[in-house]
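Single chain ahead, by itself, as structure tokens, in the form predicted on its own.
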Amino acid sequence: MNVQEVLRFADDMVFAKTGEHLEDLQKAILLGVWKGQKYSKIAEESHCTEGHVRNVASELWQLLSDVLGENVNKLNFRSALERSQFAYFSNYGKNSLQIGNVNVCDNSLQAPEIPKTRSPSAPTSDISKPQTRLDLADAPHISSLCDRTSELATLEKSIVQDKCNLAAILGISGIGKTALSLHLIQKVQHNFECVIWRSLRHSPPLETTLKNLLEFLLNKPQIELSSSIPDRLSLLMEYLRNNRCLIIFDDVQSILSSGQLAGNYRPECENYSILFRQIGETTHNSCLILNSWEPPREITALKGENSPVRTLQLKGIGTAATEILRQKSLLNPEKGDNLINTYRGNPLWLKIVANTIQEIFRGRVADFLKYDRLFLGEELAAILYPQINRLSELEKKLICRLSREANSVSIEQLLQNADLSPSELFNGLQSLGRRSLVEIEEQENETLFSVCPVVRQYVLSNPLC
């Protein structure tokens, strides 16, 4: 092994082991000694200071020795990744874990459990039991997460006990769908033989995705398929019926349309259409995940309680997000609540606001509250930009009408002042929720609208029509 491929071989098993990735100077710590180093000298490289990377290194060594099953040491860790590379990959074969380049056993994201006290002869493993294969080479890396709890134990639910074939994460951006997602796996993934996420970020092709996705649930790389899209569906869901597997695909909404109500593809991407509904209605023993700004117009369609496709609409995390005023050093935290209330609860909103008012105010709270312009700021309004600019005419104009009111409105009140026809008003409201951008409140018998802080300020700040 060479020191990228020690770097490597360790990282994979760190991650599958506790779901973490290590930091950059634990992998100076690596290279270092690697090299022969002194920690007086990876300090100076690494601009800190000696003592700490004692500390760093200390941790490391144990993390190792957990991840290993063997005690780990700066004179040890080059033998016993070699041995440990070498004992997995004998024993385990094609019955791997998929990170990036490298393959390494795992169940339930973690190394094979190995006992502290066992011989070097001794077996890492039952052998016999099944291995869960993961492809996370597109996922990014797993986050903490606040308070899902209850979000977590519904998709749990729906996926490993009522078996549904399709599942809809939705939310809009910064409300924490990825980093959910990513922890579903960690508790899911015993119950596939297969996990795979792939990112639809850059609108691949259907064809190109389920080029991707069979050369890795067949173990063929470079596979020769038929170029024809029914073809490779057929195939792929003759996969899906024989095996159990969950795949997940990232930024759904990247292959739907702009300028159209939600819900509606792209024009290149609308065979993707054929994919979710076979998926959907026929049956097998897997499960795809979409995370997505909005649903495709096939969850609508085909989602219920009853039904093998499920939706799950995240909304913000409440008090629990002084989890991460407090992680920002925010002082006045009895404020926290107006704070929290005002983005929504809103995980990316609020870090954003928090370096905001640690920037400027110091940390204090309570100064930043004293002003009734809600700031936005360059980052908060580029993240909101793609999400008001996908809106279609007539949400535009319903959302511009939404955002000159302090209260919330009624259907009523709408179809007075926005020059709309009901059907114009039923759609526009209907497509705005499902792209989480208006909110809904029962009051006296009557369903009233309205939109949050953040998005008026916006709308107000930059006009739609």
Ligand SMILES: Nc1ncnc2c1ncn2[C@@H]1O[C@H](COP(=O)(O)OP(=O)(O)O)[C@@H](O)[C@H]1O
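Residue numbers count along the first chain shown, from 1. Basically, rigid core = biggest C-alpha set you can superpose within 1.5 Å across the two forms. Because the structure is predicted, anything quoted here is derived from the model rather than measured. What changes on going to the form predicted together with this ligand:
In a rigid-core overlay of the protein, residue 440 has its C-alpha displaced by under 2 Å between the two forms. Once the cores line up, the CA of residue 74 ends up 2 angstroms or more apart between the two forms. The Cα position of residue 21 differs by 2 Å or more between the two forms after fitting on the rigid core.
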Given for the second form:
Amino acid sequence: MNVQEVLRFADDMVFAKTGEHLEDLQKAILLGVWKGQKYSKIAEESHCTEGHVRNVASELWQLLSDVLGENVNKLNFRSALERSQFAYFSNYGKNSLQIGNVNVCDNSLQAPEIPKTRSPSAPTSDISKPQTRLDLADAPHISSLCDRTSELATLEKSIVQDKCNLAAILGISGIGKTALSLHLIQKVQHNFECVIWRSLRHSPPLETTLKNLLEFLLNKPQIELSSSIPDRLSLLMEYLRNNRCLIIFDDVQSILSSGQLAGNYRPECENYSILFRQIGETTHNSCLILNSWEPPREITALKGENSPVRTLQLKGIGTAATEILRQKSLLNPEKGDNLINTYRGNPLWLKIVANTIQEIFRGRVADFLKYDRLFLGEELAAILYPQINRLSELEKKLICRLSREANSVSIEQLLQNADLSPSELFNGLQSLGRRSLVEIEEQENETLFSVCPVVRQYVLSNPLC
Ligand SMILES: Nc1ncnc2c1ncn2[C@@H]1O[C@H](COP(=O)(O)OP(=O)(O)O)[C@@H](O)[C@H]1O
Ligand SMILES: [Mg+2]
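Moving on from the form predicted on its own, kindly provide the form predicted together with this ligand as a structure.
The complete assembly is shown below, putting the previous chain first.
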């Protein structure tokens, strides 16, 4: 939670209880205390006396104690708010939620229609507006996020300002798609009447997904729906036109097929393409976010900077991952640059390797790095297995070829003894790129391709072809 999110959350909670927003000095106190400032410093910056700040602060702690239902003071306000916000996110899934003494979510029936002209930057806690209905029962717990400021800003702009209809957050497993979208919800939920999270991990048929969405959106759990998919689809589209909803589908790769180039559907899930097309191509007020290892076909075809369909290819978090090493109690985490680079700033890979360093080397990163062979334990191999195993034969051939190279190679070099025609090579490279499994760099007007060290190690030790 960053300080702006804290201020907004505190303001919303206070508003929900009292009907009044926090005053400027109250916000300055929260901001100052968050930064570790003394009351005297806050008073100086707010141009008032320290005594006045103390009095206002004391009333503020009392107010927050009432709102959150626990004793809040200068020392614990940060953790108290984080705890409450965590509860807000992880307990939802029913139709309302009580935090302390405040009923955060409206339990009303269907959300009223919002005019298309609604300003995205309008104040979020206007009493005349309905509060956001959330269904995050399917979502994992939210945890702290290192960095990702620019990714969050890009997504917020696409979704709130540009009002895009369909967005895909793409990237290899563990890179942080789920975590990022949970934080995104926190940031943008006030712009929506409904926010709903669904995991597609078990490849649900489209009709089940549509039923599930409609039951929540229409707020009628036992609704009798037509069994026809087109009928359900048109009911959903009508709702998305008349209301502003944010839908997140997580683990979308599960409805896509293995053994083919990236982006093709499993035969029984092929009709999701109709849903994605309708959401991406028609005019409505809502937004669907897809988290996936690879973009479904429609996304690739429809995306564009001026299009209502956007993609964000997530990369590693770079040196910000030092914080992950610190949280894992590694010694001298600031010397972990080498480690972060080898594991490409992938938060999950780094968490796994940090556990190994903790368990075997008592947290000494330097000792672990003495062994130059990249360590790929069973846990990491199990994470990579489904991603590599689902590749088409063509991609398997190509990734083996790339992994045998110590350095990046050009298309010309690849063609020399890859036993592939140019068109096979282009298809294979493009597909591996969409799956974030090849790294591409430009050197002296030449494009070079390689495989990152972890994937390379996996491929070399688990022959695919
Ligand atoms: N920016 C980040 N900072 C710290 N931890 C992160 C970050 N992104 C992801 N994580 C953590 O890494 C793990 C994998 O993230 P997750 O979002 O599940 O990845 P994905 O959905 O891409 O497979 C989780 O434990 C998550 O909390
Ligand atoms: Mg995920």
